[in-house]
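Consider the single chain below, provided in structure tokens and representing the form predicted on its own.
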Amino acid sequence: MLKKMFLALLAVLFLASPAPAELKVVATLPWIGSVARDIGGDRVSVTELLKPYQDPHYIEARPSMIAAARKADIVMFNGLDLEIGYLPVIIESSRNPGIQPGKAGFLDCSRFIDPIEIHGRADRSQGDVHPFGNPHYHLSVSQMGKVARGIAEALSALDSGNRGLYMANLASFEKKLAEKRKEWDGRLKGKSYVAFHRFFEYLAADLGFRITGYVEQRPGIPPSSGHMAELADSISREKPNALITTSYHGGKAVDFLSKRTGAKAIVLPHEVGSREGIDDWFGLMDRVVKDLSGT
């Protein structure tokens, strides 16, 4: 009888005990939050610092961002200096020891990738150049699998008891990525585009299209009238499949060139949530590939 009462008491205590707390993830960008949710599942609670319509080059730290970082178990960010204007202030001001550089809660997603366009030393005369490499790797099929694995390992390091869950979710992500790669491969091969900003280079390398020119003479610096005239002549001669940009990159300049040359202009979605129906990273890539395939 006593044994039965003891077992019943243990069952009650077990049922009454609170569930393990979710890991609090702070992601600087929506695409990072999307991948963190895919890998973390119901074990993570994700806060994204930026909205899909915000240009990460021009963000300032806000009190709400610092408050989120103060409570975070891990901060995940793009890296390659994309967040250099605001993230260091947030990390330092949070006074959260677990998310400081070198700690398990400080996750630079770019350390898992192979960056392109590494410039080394750079100065402002070169424009908005990222010396450690092009930071827009989130449209890369080949790089995203590496980032997903890095996120899975980081979550496992903080929550080792649920490593099996994170690795199972990673396997599902990798399987879907392989299937999508087969679907996307070949659809853009041989096409050429003129881009406003150096935003699509990883995607071009993965899917086999060419970027033959840029509206910006130097990154982040508006083009001169002379450059626009030369570029219009080049577009008229070479006839690229389209002019491509994003919602926060030089729409007026691209529209001008389109009207002057007759080349099609496409504003591509740049981020998870930037268009209706783009709810995760796979949805973003589907839409980008679909829009480019129509050229």
The other form holds:
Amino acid sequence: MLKKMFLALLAVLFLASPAPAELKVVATLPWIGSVARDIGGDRVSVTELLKPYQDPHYIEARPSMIAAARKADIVMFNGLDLEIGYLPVIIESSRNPGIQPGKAGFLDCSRFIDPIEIHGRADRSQGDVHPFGNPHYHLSVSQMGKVARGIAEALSALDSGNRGLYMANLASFEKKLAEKRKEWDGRLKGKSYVAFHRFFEYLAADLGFRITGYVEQRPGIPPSSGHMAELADSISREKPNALITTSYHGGKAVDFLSKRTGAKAIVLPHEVGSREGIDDWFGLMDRVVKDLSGT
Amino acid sequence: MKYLLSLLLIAVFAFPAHAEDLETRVKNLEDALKAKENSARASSGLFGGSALMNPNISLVLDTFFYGSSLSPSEIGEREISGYIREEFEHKKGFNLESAELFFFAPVDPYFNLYATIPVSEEEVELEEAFFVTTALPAGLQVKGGKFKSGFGRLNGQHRHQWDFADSPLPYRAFLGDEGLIEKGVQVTYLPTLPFYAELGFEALQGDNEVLFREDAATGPHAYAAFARASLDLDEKSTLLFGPSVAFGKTNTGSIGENTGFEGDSTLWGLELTYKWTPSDKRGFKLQAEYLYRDQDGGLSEFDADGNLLSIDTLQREQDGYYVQAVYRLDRWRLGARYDGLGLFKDKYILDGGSTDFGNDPWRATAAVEYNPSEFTRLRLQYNHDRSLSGGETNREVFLQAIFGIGAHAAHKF
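Given the form predicted on its own above, produce the structure of the same protein in the form predicted together with its partner chain.
Every chain and every other molecule in the complex is listed next, the one we just looked at coming first.
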């Protein structure tokens, strides 16, 4: 009898002992969360610090972000100084030794890419420049595979027991990327646009379109009226396919130019979740390419 | 002829070889360039910039034009009867608050180091110099050196972060214009909860010349503790609130002219901050603090030559508060503040007898700011100040300009 009870107790204990907890991922931006979910599957639970409608350039650390970082197994961020205004204080205040710089739980996704527009010399009279390169690489077809691989390696390092799963998810991500790339390639070749912010440069390089001018003369500084007039002239002359921007970048200035020159203005989705139906990174890219190819 | 042919042959064969050589050399060069690029990139750490050889350094210039309805002599010595008497350094006209140097960098994988060095026209001060641990387990963090105490809300912020050019009346009356900046050790704990919560304890030397004792020879004789929690009411609004306490031995000459006080003080604080950020362009912030001080000891009075006239028991139970709101629209910010002393408690009992100074100190403030970028702040502020003993109204104007250059650590919430 006693033995039976002991066995039953053992069985209960064994059954009740939880499966190893899933990895807690904190991602600064929605697209990073999306890729982490693609690679991590149901082995990760992802918290995103920013909402899709928020401009990453103007974010203040909220205490709830620190509370999330406190519990995180890994913090994944864009890098290239995009999070400089809020992430350092979150990481330090988190009291979480596992996510400090240099630790396995500290993942700068820009480490895996080849940045463009590296400014050797930069000062703030040029506006809000990023000396280590253009940080908006998330719309890059050629870079995203490398980021996904980096994320897969980072998750495997923290949770080696599931390396096989992460690598299998990576393989299907890469396969889908290769298929999608065939679909996207060529659709935008030779087109030209005028953009508000330096947001689409990686995509332009990948898909062979040109950005011939910028509404923003200096990043983060509103354009002067003289520059707007000049730009309106050059738009009328060169007739780009469209003026492009995102929901948080200078809609008014772009509308003004569009009215003045007759050029079409389009607001592109800039993040996963920024529009209905854009549920992951592939959905975002599909939409951006579709909107651009309609011009 | 043969000679020419062989030369031709050599040329024909040598050329492609040469071209190939050139190609590999170009390739090598490209690779080297890329490697160089990558190594430059590798130093882009969490804090940005290359912080390997140099700490991150920034300089904040805080300068203002000051106008007042009072005469310069009335401005120089400011007393709030029953609360505080202090030297006031602003001059009518142009003032330089300071050019403040900030340094910070990781020391090693275990510590980050920070220093704040305001340089004024007269002196260089070491306002803060402290380490913060980064590798402790269990949600613990230790800070040590000289630092702004975790007591209260405004106390932890640098002057250039403030929403107004000057500190509110309860801070001035209970802590002095500089706030509580002390040498000591702070331990904080962040439990794992679904919301943000922080608990902290500090052992301090107790140098504060208003609440504790200037140039304290023995210590620590002051302690502080605080707790705060934060809730996100929704995606766009956040609440931060909590109590604080600081207590210790007091020895101060700040109560009135020709006096000295020795005794024990306890300062309680309650803070509440609400922030609403509907978009990147707009925001609203409401911030309020309530401070309550309980003090027991002996007040010595001296004549003008410094001879002791009398020592009497003094008990002070006094409170103060401020409420301030700031609305931001793109590059503009509008602010309003109301602060006062003696809201619920205004007890000043000297030698058993209650003294009524007959004053009800309060002040109302309005400010408008234009911030061309996040590194420049231009502020116009008006104070209607009814706190001074004598009963006259001080109508003050500040036209302030704050500039920041260099790599500055991100500010807390």
